Every structure is written in C-alpha cells, then in structure tokens.
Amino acid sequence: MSDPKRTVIGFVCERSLPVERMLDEHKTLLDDPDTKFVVVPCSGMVKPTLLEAALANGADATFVCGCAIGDCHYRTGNLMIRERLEGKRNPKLRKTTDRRKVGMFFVTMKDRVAFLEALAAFKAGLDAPPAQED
C-alpha cells in the first residue's frame, strides 16, 4: 500500500535544521515532496493561529519544528510554542482545532535523519482515529 499524497505545511527554525540542504527553491523539502516550510527566524514567533490557517487554507498537517528543548538561541522560543500547543500557554489552538493535525519537533542541526523520521510517523499517524476525551 503507498502512501497518500498529504500537503503539510511545516514552521520551521532557521537553527533547528540544516533548511538550506534539505530545501528547494520552492522551499520543499527534498526528502517528501508533500512538504513545505516556511522558515523563520525563531519557532517562538508562531502562533497556533498561523497552524490553523494553514489547515483552513486546504493543508492535510501542519507542525512548528525548533531547537532542541534547552539549545533555543532566543532563550525560550521552543518553550513558549510547546506550552502553546500543549495549552499551557495562552494564545493556545482552539478547541475544535484537531490535535492529530498539529505536530511539533524540536531538534538539532544534526538531527536531520532524526526530523525526517519523526515527520513520516507524524503523516502515518494522520489517519489515526480521534483520541477519548475523558
């Protein structure tokens, strides 16, 4: 069975990855076709509203990838977009906003295989059924 084609849309940290290797001037990811970054400075400036806009304009997945936890070179950038996603931190995603379509990874500029890896198991588990709410 192949995989279905998912448009993903992915907010990216210019200092969590090597973005200039793994890109094309489309700014697509070289390894999945099905994905584009958009590149930022630090991944502490998205907001969840930029994730859900980018699901509302037709994305199957979104996700913000940044430093490692501890390695942010503005300090707490990955921290703020973690506790925002997870709803710890205002502005969160909205309530009806599905959680399965939303990803995060935080990574090094070393942990390119490691990011490609996670990103395959993040589109595999889109088709997962919705998680109880207890």
The other form holds:
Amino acid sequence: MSDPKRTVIGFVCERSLPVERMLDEHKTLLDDPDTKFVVVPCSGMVKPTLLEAALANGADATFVCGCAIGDCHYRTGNLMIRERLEGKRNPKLRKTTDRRKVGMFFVTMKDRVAFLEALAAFKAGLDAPPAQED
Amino acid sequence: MYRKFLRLTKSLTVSFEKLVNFVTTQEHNPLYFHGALPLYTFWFLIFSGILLWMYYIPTLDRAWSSVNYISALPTPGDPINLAAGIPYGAVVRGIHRWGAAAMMIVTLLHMFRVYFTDRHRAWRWLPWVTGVGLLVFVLFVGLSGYLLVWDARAYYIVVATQHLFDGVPVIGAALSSFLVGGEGITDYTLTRFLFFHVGGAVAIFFLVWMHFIRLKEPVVTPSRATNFLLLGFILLAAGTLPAINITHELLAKYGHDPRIAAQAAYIASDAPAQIGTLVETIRYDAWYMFPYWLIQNVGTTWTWLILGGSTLLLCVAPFYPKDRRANIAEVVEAKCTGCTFCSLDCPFEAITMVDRAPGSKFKQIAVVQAARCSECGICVGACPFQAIELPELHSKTLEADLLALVKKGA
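Swap state to the form predicted together with the partner chain from the form predicted on its own:
Once more the chain from above appears, this time first in line as the rest of the complex follows.
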C-alpha cells in the first residue's frame, strides 16, 4: 500500500543541502513529490510564524533544514531556529502548534541521503498519537 | 577560477568532516570546534608556563641548568643545581613543549578550515586579519621559548636572527641590537627573551579579544569529549616523551637510567650555549623553526620574501574575490519597536541599537552597519514585527512563495 499523499513544505538553507540538484523547476523535491522547498539564505532567517502559516494554509507538515549543528556558515543560524522551535528563544513557535507536524533537520551538503531518510521517518511519524503534555 | 577552487576545497572539507563524524559523531567532531581548540590549548601553555617560570633563572650561566633543575636532572659542574629538582617537572615541561606543538597544529587546522570553507572573506575580514596576527605571534612566542633553554640551538637561533635582521636596510643594525639588548649577548639578553616569551603570550590575549570583537558568542570551549581527547594526547606525549636536556656528558653519567637513555634520540636539547661557538647544523622543530631552515637553505633575502609575501597574501585574502553586496538588511523605521531581538541575534555584531529622538513612541531603533552585514537574514527571523528585511528576499515575497507552494501541493 502506498503512503497517503501529503503536502510537506520545507524551509531549507541553501548551504545545508545541494538544493539546485534536488529540486525540479516547481521547487518540488525530485525524490519525494509531496515535499516542496522554500529556499532561504540561512535557516536562522525562518520565523516560526512562517511554519505556522504553512500549516494554517493547508500544508500537512512543515520543517526547517539547516546546516549541521556547529557548522552554520553564518555561525549561529541553525542554533537560533532550533531554539525558537524548541520554545527557548524569541520569537517562539506557538504552544498550540501541533509539534508532530514541525520537523527540524541539520545536515551538511554531503548528507542528501541521510536527509531523505530522516524526512521519510518524519513523514511516517505524522500519524503518531499526540505527545502527552506534562 | 578562484571561486571554483574555494567551492572544491569546501566540498572536500565537508566530505572529510563527514568521515570524522562516523568516528566522533557530529556532536563531538573536533573539526566543528576548530576555533576553540587553539584557545583551549593556550590554557595548557599558560598554566604549565607559570610553573616553569617560577624556577627559571634568566642568566647566561644559570639558564640551562635551571631548566635541568625543573626537569629533576642535576647539572654536572653546577654546585647549586644538585638538588632533587621539581617533582614531575619534566612532565610539566613536556606539557609545555608538546602543548606548543599542539598549539601550532590546531591553529593551522583552524586557519585552513576557515579558509577552505570560504569563511574568511568580506564581513569577516577583521577576525581573519587578527587571526593572521595571532599566527605570527604564536610563531614568535614559540620560537622565543626555544631561546630560553639557552643551549647551542638557542645561540644558533640568535645568531641566525641577527643575520636575518642585518639584511634589513637602514634599521637592520638597530633591530639586531634590540634583539639581544645591546652590542653583545649579556644576562640582559635572556631577561629580554623571557619578556619576549611572556609579553608575546599576553599580546596573544589582546589579539584574541580583537579576534572575537565582531563575533556574537564566539565558541571558546570544545566539546567535553574533545577536551579530554586533546588533554589525553598532550599528557601522553609529556609522560612518554618528557622534555629534558640531554648531552653526551649527562648521558655518560646518567645513561643507566632507562628514562634518560630512552629519550636521548628524541627531544634532547643541546649542550649549554657557548658564545662564539656556533654549531653547524641544528635540529629543526617542524612547527616553529621553518624560518631557520629557510635561512640555511635559500638565504636571508628569499626568507624575507617568502615570510613577508605569504603574510601579506594572507592579509589581503579576505578582500578577494569581491562579492556582489545587494541584500544588506534594512530597518523599517515605522515598525521597529526597539525590542533588540535583531541586535542580540546578529552573529556578526552588525546591528546596534541607537536612541530615537525625544518624544518618539519607542526609545530605540536598530541600525545596520552595512560593512558588517552578512546578508544571512538571521535578524529577519529574530524580528517579530517585520521591522527588518532583506531587500531581495522580503518577508512578503517569502510568504507568497510559501502560499504558492502549498497551493500547488494541495
């Protein structure tokens, strides 16, 4: 049985993945037509409100992909977005946002395969029951 | 062509780091802490150096034997230095000696990593140029350390350096005299060398401050695993190859001690310096003594050209090739509330908060210093009010792209 069709929108740092080789002219991921990329200069540029807007407008899931932790071209962009999505830094992701639908990947330009595997695992986890709040 | 070269070096560097990740994991990959490693190593040198400094005597007749005393080795013929010496002194000296080698290795690793990943240009010129200064000072401090042992090699270095200075027009003689503190070598000479060594180390701290001045939250601590790994390497080297002064005379007298006999071939210092007696060849330390290898093999003129030329090339490297600078962050005055989020998050200290005119609704406004802006957009991500934007990638454009993609996928 094939997986259900989903719309996944990713905000991807242009230095984290070789995006020009991974997308077609419609910014759709060649290895996964469900997934589309918005390419940004650094993952630290992504506001949590953009992820919320993607979900509010019909995306089934959304994610941010930045450089490997410790290796951001701009030093701290990946750390910033990670802390914002974890609610440790302003502006934060809203508490009411379904966290199952928000992914984070931090990879190098040589980690294309690892990224695709992590993306597939993220999509597979979308059907998991919501986490219990403490 | 040059850009292609930088792209290639980056690709190769990332591939190599990926291999290292298999062993160390991404979290502990020392190559991701390359900037913190020299500073971490520097602490070893500071603390071991202070211990050595306590017992070092900077006079012509005492320097060599005081180094022996630190290493718990008596000096034949020196009536004072017959005591038992400093417990583990040879190991402390070994930490200082191998730490110095590690310092140059991690400094070069840091420099090549930054260069190969194209993180030395444009808005990063100040950290890079001060980094070149740090490299020169690390070399200078390391070399001056070899002078303090005051063995035949140290004397050779002094004579060779004077020879190098003599080649400088007009001020050559003054430089030569400045090096030794007068017309000839006296006790003041070693006091001066001690100042060069310790004062140079203090100057390194000043340069490190300048190195960090435009970086928000510089990484100054490697991961704990990396710390222990480097500490382990230095201690292992210091424990198995402690730095001690070995001469034929000492070997004849204490050669029965397997510890001394085992080290003789590796890091033996030379016999005490004898002014006027120059050894024909010296043992070169690969990390610090290449200028002297150059002097001996290509002559002083070429040595100046090679050292000066490569330093100059390194200093101008950040300014070529020039990038198109069209996407520098712009503040939308009407929307800026002076919340400081952009200023706090900017990784290169490119945004400062300035006071607004009296009577304004908000007290402060963000101001972008164009030369420091990296066009990364981190400030845009930090601003909750859309009050700072990249002109060529406005938030509204980003949102429109996003909605178009959602629509296509639905």
